[in-house]
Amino acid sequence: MPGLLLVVSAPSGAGKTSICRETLRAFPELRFSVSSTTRPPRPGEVDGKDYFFLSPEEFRERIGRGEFIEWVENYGQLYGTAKNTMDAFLAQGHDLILDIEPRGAKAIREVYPRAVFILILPPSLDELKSRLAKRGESAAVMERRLRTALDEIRAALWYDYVVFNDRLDEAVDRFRAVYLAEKCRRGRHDERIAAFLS
């Protein structure tokens, strides 16, 4: 059987990063889809594990080959999705989670319908906002993240759940929820369904 693709998305400050992390440690047979950055890595983030770092001109010369499903600039670094490596994965029976930003799924859900799409929010708008600030970014930087926030909520909004991170280990449990439910949908069984019947 293919392997299930989780696409999560969520503003900056949300908590998905640590929901998917906790996700991935309670269920070893789930992978997490590497995406590709031009971005520099971020203290403890390992290249091949938490992303593919490319310089600007390899990444282009991906984008000009088709080797990206999606890709998107952000803040002025490109971010990608190669479609060979997911779907080795999916083939190969592996579940995957892949971590989107919204413009990105709707590329995803054109070419894998069948996946299911979280977006992952924080309790309210002022806690996002106290999240941010905790990060000790410009008052200008934090302005646009809560801006660019606001519009990946309304974009996302055709997502099939929404998780909302008032307490890390109850959104871990929604997400978890999600999962399990989704690999237990009746029509990802049809062909063992089928084998009973015949």
Given for the second form:
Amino acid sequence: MPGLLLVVSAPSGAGKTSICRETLRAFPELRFSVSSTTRPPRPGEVDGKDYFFLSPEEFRERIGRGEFIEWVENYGQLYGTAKNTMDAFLAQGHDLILDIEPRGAKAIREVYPRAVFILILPPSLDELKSRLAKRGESAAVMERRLRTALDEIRAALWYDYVVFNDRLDEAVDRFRAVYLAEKCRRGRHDERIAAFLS
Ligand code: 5GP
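Now show the form predicted together with guanosine-5'-monophosphate, given that the preceding structure was the form predicted on its own.
And the full complex, kicking off with our chain again.
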């Protein structure tokens, strides 16, 4: 049985990283798909775990060699999902979380139509504003971030599920519920059911 692909997107401030981290901790068969990027590592980020941090030249070479299923330019930096690593995990039966933005998600849908698309949102616009404000940026930067966040939400209205993150533990429960329900889809178990009947 090939693994299940969970594609997760969220505007910044939604708490996506925490929800994914908690879920990954609870399910050892679930793995995180490590993307490649040209953006510099943030404090605490580890090469090969959070991202593969590449120079722009190396990234472009990999694009040229056709190594990415999808890649985008985001905030002036390149981000991409490598096909080999993903297929290897799925073939081994692992389930995978892909943390990517909606343009990349659409490209993934073309290649993996059975992937499951989950949008994580803060509970309300006011809460989104206050979470962005806590980052202590100027009003102009805040305004820009808010617009970007709303654009990202609009771009993801075709997703299968939405998880509102009002309280982290409840949001993690909902996220797990989606994952487990998708694992139980009858279509994923036809062979096993057939074994009962043969
Ligand atoms: P950050 O720089 O904050 O880690 O990520 C910025 C944005 O890039 C997030 O929306 C994240 O989901 C997205 N992203 C991360 N990796 C990939 C990828 O491989 N492909 C695409 N399309 N987006 C990605």
